[in-house]
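This document opens with one chain alone, in structure tokens, the form predicted alone.
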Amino acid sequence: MNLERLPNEEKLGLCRKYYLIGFAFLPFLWLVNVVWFFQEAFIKPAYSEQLQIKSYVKRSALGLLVWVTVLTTWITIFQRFRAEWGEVGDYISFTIPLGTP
């Protein structure tokens, strides 16, 4: 999408819905709210929505920033002790590997 066609209230709905429907658990939207609209925040001259982008882009940032921690830390966990959770490691996993841990 070229964000550069798009009037600026356009863009600052487009910043904000994107925002919002990555807490529906979602937060690669939240990437890509960042990466498209960093420029528009960060770089480009000031314009009067440019503020409020610069905030969604942040909080998209931040939210991304603990998704990302909290399932590499529940990845890194779950690795690491699903063999001694016996049974219970075995039902919340996808797949069973076979062999010892």
Given for the second form:
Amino acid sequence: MNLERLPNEEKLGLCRKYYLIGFAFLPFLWLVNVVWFFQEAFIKPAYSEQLQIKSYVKRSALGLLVWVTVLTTWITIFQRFRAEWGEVGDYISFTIPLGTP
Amino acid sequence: MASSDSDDGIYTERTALVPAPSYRPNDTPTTRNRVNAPRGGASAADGRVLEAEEEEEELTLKYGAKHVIMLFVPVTLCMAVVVATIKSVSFYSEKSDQQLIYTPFTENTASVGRRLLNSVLNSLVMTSVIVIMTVFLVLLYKYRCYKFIHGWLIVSSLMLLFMFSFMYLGEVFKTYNVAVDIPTVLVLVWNFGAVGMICIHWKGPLALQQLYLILISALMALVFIKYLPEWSAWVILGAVSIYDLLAVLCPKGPLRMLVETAQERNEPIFPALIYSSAMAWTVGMATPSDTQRSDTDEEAEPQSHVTTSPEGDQEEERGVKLGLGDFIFYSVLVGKASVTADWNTTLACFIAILIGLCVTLVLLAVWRKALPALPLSVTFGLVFYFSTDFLVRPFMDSLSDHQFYI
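Let me have the form predicted together with the partner chain next, following on from the form predicted alone.
Every chain and every other molecule in the complex is listed next, the one we just looked at coming first.
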């Protein structure tokens, strides 16, 4: 799918859909949205829909940032305190490392 | 682990090489006709038409060469992922007692003859399953049961993107002995799978779609490497490439019929599960083609179709399309070589497959019709594997034993 070939309204529609679907716990989709539409939103010469595309890209980037922060914090806490949580820690673990730390 | 039928559907139909829009077989024959007809006519006009024709041929050949190179990258990437996984994650090279239901005969037999017989029988079972699946899918396509095909494709890719990647992730974490919590894994797999579904079946950046296709081919190849018994895998590779040859080139072959039906209906053939080296279809096409696209995805497997791009409103980039089954079986070959043999053999197989692919693409440029991509590459690969393993390696070993450098 090549963005060049799409008319501007369709580009806007696509960007918007990506933004909305990203709310279903899909920060990766927001990342794809930001990267893919970055050139369209910020580098290309202005056209009528560009302002809206820009806002969607910015909001996707914001959402992505929030998710990254939350995930990083959670992973750090988990890795640091997993051993101390005992049974609860094991319960929410997917893989448990073998051997002694 | 018994794979479901949908798995079969995926790999069955994926071995195909399609010279996408770049070659327009419809165009050149007609110009040729026009040239031949007016014999005594204005020689200048003839000359010009001839020139134009030659130029067009040159252009297509040059384009073809460019796209050959463009196919090398994804094929290499797929094989690299498979080999890297096998070398690092031991799970995929451990033999398990579980076998796919498609290979019912065991290889733990007392005698060599019995084992050989069992592997041949296994490959017969597997090949017949593939044939039945292909014929079934061709019939579905012929009778326009698009909804069914669409649903089947979605289920198959769901399984690949979620279940197999979940398994894969679990094994990678176990190998590196890291503790991972369930919420994180769920988020990771959900993101990977959902974005994959969106890119493959709906709209997404081309590079990401290509990457996903490569990854799911690699995952599928890893599953095969893990669950196919040793000798059966080699015999199956041979059998599937023979089947590919027959199915694509014989007039009544299912894949050929599929190509022809799609051409008659002027539809793009299975865009989503064929890897294309460039955007091959016009964006301006109406929606009926969209639904058919996703349908034909998985079916497109062992197909080499010629897609003469429907003369679209917009110009399209030309490209060559390679079925995902080709990726899968190439990677299975190289992966099995890396499991059981050393790096010499692995690299030899890799080179052999690329050479086969190159030759196939040259033939594609010459013949301008859909060609099976498996037979040549797999033949070279098998020849190189067995000769390197049994001849070259002991030779190199004894050379280095005796410190004799050549």
